[in-house]
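Read the single chain below, which is given as structure tokens and is the form predicted on its own.
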Amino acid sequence: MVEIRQRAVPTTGSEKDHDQVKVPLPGSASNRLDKKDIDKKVEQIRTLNLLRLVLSLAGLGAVLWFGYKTVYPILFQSSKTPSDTQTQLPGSGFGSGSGSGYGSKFGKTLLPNEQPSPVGGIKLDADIEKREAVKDAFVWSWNAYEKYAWGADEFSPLSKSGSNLTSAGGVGYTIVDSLDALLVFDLIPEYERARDWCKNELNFDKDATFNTFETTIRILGGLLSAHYLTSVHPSSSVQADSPLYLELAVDLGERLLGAFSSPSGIPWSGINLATRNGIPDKDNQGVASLAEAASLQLELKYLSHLTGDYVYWRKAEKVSEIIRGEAVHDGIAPIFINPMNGQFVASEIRLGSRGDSYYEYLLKQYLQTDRQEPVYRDMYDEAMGGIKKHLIGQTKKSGLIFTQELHPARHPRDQTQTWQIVPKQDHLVCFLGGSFILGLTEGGKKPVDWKVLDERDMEDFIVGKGIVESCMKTHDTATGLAPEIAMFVQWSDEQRAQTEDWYIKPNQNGVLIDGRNILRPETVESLFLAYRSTGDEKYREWGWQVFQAFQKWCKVPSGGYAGIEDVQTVPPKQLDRMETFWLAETLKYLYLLFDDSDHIPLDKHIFNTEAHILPVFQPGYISPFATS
């Protein structure tokens, strides 16, 4: 028979007995398997290759269903549904020369029913009506304040009380961000208690600390508005109170410039309007958000041209200047900046809370001058053009063009630097629908032929007036009213996308936060704005609709008006709250929406964030930078 060996082992004495080691081969006579075993065995060699085979189907499916939903649609449908994590920024497909993006598939051409009015931003007529009972809805609000909290920063409608920012004493918010607003609609004998309280009563040595940007966008920017606008008025009385206003800025200004003695020259968050000196943001590690510190510009700037003293506009300036050498994202950048070193800290890029401002005073900037520093319109163009290619989404239902955030990750596979896609939209981006309208007719001192635009104008008043939809698609709730934020779905939710284009988070620990409504101006902005800028009258209709739902549901019996703790929820919750931007923005862009386009026209005044009127001036400094 045949035998197998194995290698010896080297052994002495009797062990050479066993120097090899026979191993009969199966089919010996000594170890024979019956055919029952043999039969067995196969049937167990057959069982173990069938669940092979199963399992490696099973991991080819699994490997092609991976590269369906992720290789495929990168490769296919990048311009409908972007990943959630890339490497480099998102690309949302809108943006000049994207050849397959938002822009190729409107066309180049507006429909006829999507072309604006021809009178659009030359002369439109007032509605009366409406106009009215958007003024009594102020003069509601107004007495209430004046009843129950006369002089106090803030009002709470429900409790029927005041209260002021700081233990230190009120500093005017309410009041001083009234001012241009009593002016506005003409409220003369209102407006003569309130100049006679900043006379007597308001006083900025108050040893406490204040936010440098809203005690800047709503305090400053309230009376150098007030000053502007009492020095052009009809009234020979009313024009006497303009050196009240510009006295009184000068001096809060002078405080504010302590904010701005970091050592990048980034302003602190913080002021204290007593010792003068900057705070930095305790709850943010001292870092200052980009919407604090570039939303100065304007008051700063403007209140060196009135006095001639330019340390105000080199201070605002400078932030402009590092900003722009740190915005490496396509013009777009992160809510966060070091105060210390002047660099952007990794976190969101985003266009709501923190980030908003920025962009709108890009724009801005360069109206406020007259067009006159060119480098603010190329800074804003650059970051349009980020936002169209990296934030902006629309949904597969309807459609409908939504903002997006861009928020800092790691990638899964090899943990580097990435960035999520959350498409979460704030009401205080609705800004940006209107912002974009403006930048096409710069307050009506650029042509625009509506049935011929440019690539860049086309996709802008495409994107422009796809966000003032979308925010007004936000009020279709219970009350009428938008919720603070908004998410939209994404194309990966493939069940949801097909029947929902929007949804509000649910609530957190009992907590709706999302959900609520505190009065906010920013979609009416932009109504006011693209009405102006197009004539087009659904914007007025949509607005009036808005007016109404306030109306409706935050109206207090007693006096003043409150923000609702639940949109879905009717009847809603009132807040006792009563924001002052409700009167220094909501009222006011509304009233204007239903006024004749006259009364504050866009080629010769500019708004600031707290909707602060200030005239378009002929600058008497100009930097190198902004020629640049």
The other form holds:
Amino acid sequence: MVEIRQRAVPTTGSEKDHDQVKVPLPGSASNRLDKKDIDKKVEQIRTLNLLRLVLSLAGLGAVLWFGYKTVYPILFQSSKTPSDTQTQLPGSGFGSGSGSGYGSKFGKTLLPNEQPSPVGGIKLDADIEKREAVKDAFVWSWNAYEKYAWGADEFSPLSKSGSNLTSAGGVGYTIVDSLDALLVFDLIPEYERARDWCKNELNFDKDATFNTFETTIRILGGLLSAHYLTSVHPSSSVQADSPLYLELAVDLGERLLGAFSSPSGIPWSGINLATRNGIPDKDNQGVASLAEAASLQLELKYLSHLTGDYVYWRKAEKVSEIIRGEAVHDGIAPIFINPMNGQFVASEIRLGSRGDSYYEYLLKQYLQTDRQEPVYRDMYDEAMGGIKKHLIGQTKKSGLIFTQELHPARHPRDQTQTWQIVPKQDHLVCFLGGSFILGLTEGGKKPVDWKVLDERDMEDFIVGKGIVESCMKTHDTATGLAPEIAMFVQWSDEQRAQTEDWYIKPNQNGVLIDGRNILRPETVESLFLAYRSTGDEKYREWGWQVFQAFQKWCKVPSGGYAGIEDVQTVPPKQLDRMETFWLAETLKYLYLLFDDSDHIPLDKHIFNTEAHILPVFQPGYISPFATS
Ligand code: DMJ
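Swap state to the form predicted in complex with 1-deoxymannojirimycin (DMJ) from the form predicted on its own:
Below: every chain and molecule of the assembly, starting with the one above.
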């Protein structure tokens, strides 16, 4: 891979095929287009955009009412007709940095009855029937795991068996990942059996390579959450379990420190839990994923806070410092970073796999320490500005707001390095809608009140709400479940763009990826955050709709739930796997969506990227970096 040190995002340029918008990598003279080229291209874009404007207006007349709700926002967000990419010229997208007025223009995109009013402090009552239905689904899943795979890392519900991540033995992947959910669902006998397993069987002295990120978010996060929730539990016998989890967390945390032994301090993607050696990723020439390196911070910092040993904190913070110091484009960064030198590697910029939780953890680090580390809010705001400016697209047919990816490419004319815009959205990106809303409420501390929101927050609300809506639209399939990957239709695809917003890419060479649904949580996570922040009942309705689709197609008669191979086929073929995040995240978010808002109040908690519940705390240590 080519190493790059990128300083800015795509700033210019569009070829006649807008699906292939190429943007030079700044910072290198040989990559720059000369001014004449740029002027010519801008002229071409203007002509094309004018043509599109005329066509759009003609279409608009025929669908006036529908257009008011959909195309209307597009026309008012910018004086230009929307392009395929929304990113081609600085400030031509949704973005921050393009001057004032955006907030008020965005404001017009909401109908008066859609504009949020304050719910801060207003209690949202439980929908007990629906909440209990979700709990039943959890019990159905947990009981099957207990019956057929107890102690195993993973559960295969169709073959009714369990398996471990490595041949060195299980590390409590399912059990530890489920501890806090068992407490949230108030399943105490089940919780006690899980606790006994942790007490008697859990042992991290395993001579094998484990994924640093997954081990941290699922196991360390699970232990820390269990420690916290038991410590505040009303029952004194449950409270008595609290030290056990901290002890286990410290043991694991010490082992994980080996992952940070790289020359730069960027963690290796693997860790041998017995030898404590960090292991480079064999599949990707040793480089680390952005999301994996930069989503360990909530767990390690909380561990330091609990123990008073700030070694974890400093290792975690170093990663953020490196990323901040490396050139990133308006806060958005490529998905690979090299642990050898701490530099980004030429790779896609995206908000889905390998990128997602980097952005999530910027905000949550700021919230975790009760907003006393402003560097993370700055990094988060810059990143959200970059996302709005460069990665947000909007469909022609219904005006759906979606996110797209930037892929490094070669310019067809002179082979210089550029960016190709790909309107592909992983289901993983669906966390972002709720995250935008969480950001503008400062984690449930500020109401979503249209009268007091500033322009940036209004913009964040519109985009966040838009992403939640388009994620829900990707559930318009035969099964009512969303695919793993959705492709959105670009404006340049003239015919298709009139009639379709998105589609699922056909399978290639028999490999089924895009159409799968593996019980992921991101859409319901966003529905939960949006509901808690606005009180808008539609988010509960949508959550119920998604839950019913899981019930219909993923429930396994003999116990457990399974992912499905293709969301477009009815009945779908079930996959022999119940992911641990089904228990840890999907069902927990659904349960909390229907529960009383006093249960795990948003302003006092953060959810790690595996939905493990951690408290907001007053930091005992703040580094100069954190306030820089
Ligand atoms: C989970 O393990 C975490 O949410 C992670 O950040 C992303 N992928 C899965 C759920 O989809």
